[in-house]
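A single chain, nothing else alongside it, follows as structure tokens in the form predicted on its own.
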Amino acid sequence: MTKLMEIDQLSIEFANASGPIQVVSGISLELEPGQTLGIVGESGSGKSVTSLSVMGLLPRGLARVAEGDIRLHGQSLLDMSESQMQRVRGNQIATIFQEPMTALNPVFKIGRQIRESIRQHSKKSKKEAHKESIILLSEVGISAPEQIMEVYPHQLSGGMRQRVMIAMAMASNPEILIADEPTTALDVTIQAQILDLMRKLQKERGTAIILITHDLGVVAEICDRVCVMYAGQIVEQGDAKSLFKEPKHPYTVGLLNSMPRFSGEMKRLQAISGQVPHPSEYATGCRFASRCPSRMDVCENTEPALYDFNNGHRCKCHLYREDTNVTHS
């Protein structure tokens, strides 16, 4: 299938008083039309920084793409001018964020913000944009959309604000929707509603989705493929079913074991000891070695290669070296 977007060996540096620090290293992934790709990992893994680089929204002077490329339909986004990227944002790639209160302007009514979003990416009149805004709010499951157009963000619940953000993101029918922790601040019932809404819009419009989250339950429910990130690297990726059925990397295994289960024998949850290191403290070998229950001597000083299991499932771990007889399940 034709690749919609490709991220090729992407590395991102942050400025620091003692010199640049690499926070994302050698990220490579692909997104196909209509596909849902999950990017998972603990806070500090580099998930959101990667998505900001796709949108060309890394803070100027503080962060930059040091190596690699990001291609949309084969065209490099990194070679585009700011004016070209402004046309890409919204029209071809749209984003919804974890907390819509920080993305919605608190001093403008909902209707004005949606109308401006529509008119920024089209030549529609104010009246046409108003009508389309009402239709969009209806499509995202908001009842009485005419009334919601006249209220301010603080007058809406978190779930309603997130629906408004999705309506704004879908206004120009983008090819890719980046959803950065879209359900984290919502209760379980509202989370399910938002995920159902995203699936519905994807089915109707054929939009590809990049879902950034730390919630493996959400990933299992909605994603076709999964990339597991740790300390600025992708340590495992594959189709969702095979990755959940047969995880390869000890970090992925740890994440799955830390998920609560609501059937079978009750057991104490298994936590992963330690925490994600600061980018200035990344190890020269495997970055997960200090927390890994399966670590070997080679893990301390030698960075593992990315091992391909010939079915699209890849894992960055020394357990799968040809000269290692250790297996992991």
Second form
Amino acid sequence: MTKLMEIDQLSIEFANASGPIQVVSGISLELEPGQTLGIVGESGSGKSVTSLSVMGLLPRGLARVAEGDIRLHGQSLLDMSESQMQRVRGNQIATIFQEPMTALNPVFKIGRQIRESIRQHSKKSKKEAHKESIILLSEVGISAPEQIMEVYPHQLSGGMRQRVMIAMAMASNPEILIADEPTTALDVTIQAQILDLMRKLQKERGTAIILITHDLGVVAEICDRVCVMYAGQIVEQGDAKSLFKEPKHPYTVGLLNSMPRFSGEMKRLQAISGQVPHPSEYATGCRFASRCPSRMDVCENTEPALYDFNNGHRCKCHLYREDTNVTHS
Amino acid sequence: MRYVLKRIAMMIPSVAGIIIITFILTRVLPGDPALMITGEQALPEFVDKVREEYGFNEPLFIQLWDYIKQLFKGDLGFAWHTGHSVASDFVSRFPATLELTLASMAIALVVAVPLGIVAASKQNSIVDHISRVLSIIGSSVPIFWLGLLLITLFYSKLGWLPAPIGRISGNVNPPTHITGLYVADSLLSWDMVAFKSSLHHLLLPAICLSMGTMAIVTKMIRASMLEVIRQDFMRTAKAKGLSGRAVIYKHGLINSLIPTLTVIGLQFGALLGGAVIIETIFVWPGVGNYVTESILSADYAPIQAMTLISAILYGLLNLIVELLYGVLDPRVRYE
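Please could you give me the other form, the form predicted in complex with the partner chain, since above is the form predicted on its own?
So here's everything in the complex, that chain up top.
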């Protein structure tokens, strides 16, 4: 299959009084058309920053891409001018953010905000855009779209707002939808509805989705492929099925063990001890070493290579240095 | 509507307070009005007679009671130093103050709003530094000093502007009275001579008066825009593919104007009450000048009336600001 998007050895730095701090270090991933890719990790693992860098929305002056490349259809997004990026944003790549409460402009009616998304990338008249907005709203499961067009964001519930956000994101039929924790701020029942909706839209339109979340349950439910991020690196990635069945990295194992399960015997939930280190304190060796239950001497000072298990399942851990072939360091 | 009535009703206690306090304060002021009316050379019997006639020797609370009764009849009193009723003095002088206020407000906003926005959207750029320097200057330079400086420069040295006296040159006929604002009237009646003269006269006092407002509004817009820029919905707008400028002006501007509105309203109210210093320096025949004259001649009635009027204007402007909130911000609802 052709690659829709590739992230190649991407590193992102944040400016800091005592010099730049690397918050994302050399991550590589690929996205195929229509695929759902989950990026999982704790807060501070660099997953949101990665998504912002794809959109070219890193806070200017504060964060920048230090190394690597992001390519859409083989074309580098980082080499694009701001006006070229504006044609990509909201058109080829759209985003929905975590906080539906604050992600809509409080002083404009819903209708205006959706019309704006439509008209930004097409030459449709206001009337056409209005009609299309109503269709979009009904597609995202809003039952009285004409009325919703005329209300302000604060008059809607969180779930409704997230539907509006999705309608806005789907307005120009993007190839990639980046969903940054789209369900975190919502009630559990609403979460399920929103996930169903995203799945439905993906099936209808063939949009590829990058789903950023800390919720492995959500990933298991809708993702084809998963990247597990820890401390600014991808420590493991692979097909959702094989990754959940045979997690390789001790961190992934830890994450899975810390999830409640409804089947099987009742066991105490196992938390991963310790905390995600601050980016300025990343270890020279394996960044997970200090919290790892299977730590070895080598982990201390040598950064593990990325080992490939031949089916696209890759893991960055010294445990596998004998079993497999090194792909790249 | 009910909200408006309720708010107006809420103004009553504060207005009552102001009536009483200004009444007492004017009496405490040094200076014997009877002596001022009669002149210092007058015979003591005559002075006593005047004192009797005006009721100045009644007990204070009786005088207050009489004053309140008079106010309820809608009578603001008589200004003996001009020889007219206070109401007619106010009507003839208020347009001058209004013209000055509107002009200085316009100058302030035209400079402050774009400056504040650009300063915020390009934080720490040259424009941002200029905006900060300007706000410091605007809020710290004494207005009388600036007034005199501008007069020295533009009138005495350069001779670009006419003598800073009044609203229009003595040898030019004032325009036909339509709104009472000379600049507007002369434009409406297409009297270019009067327009040029009145505009020239308006320029310096308006600039002087605008400095303070300009400084505060620039600071407010900059601060609230910086706040708004960090909001999630601004990122959403960017993610839609809008240009940076469109994001700022379409999505940011209204949101950043909401908190600034309060300041603009308060400034407007303060200016309408009469810019005492500026009107005195530029011999501007407005309310501020009138108040100064009244204080100097210990003329109680106009002092009390002008304080009362400016307090009411202030209250009404605050109400207007609150109603404007509702227009700008749909989250605001009145009940």
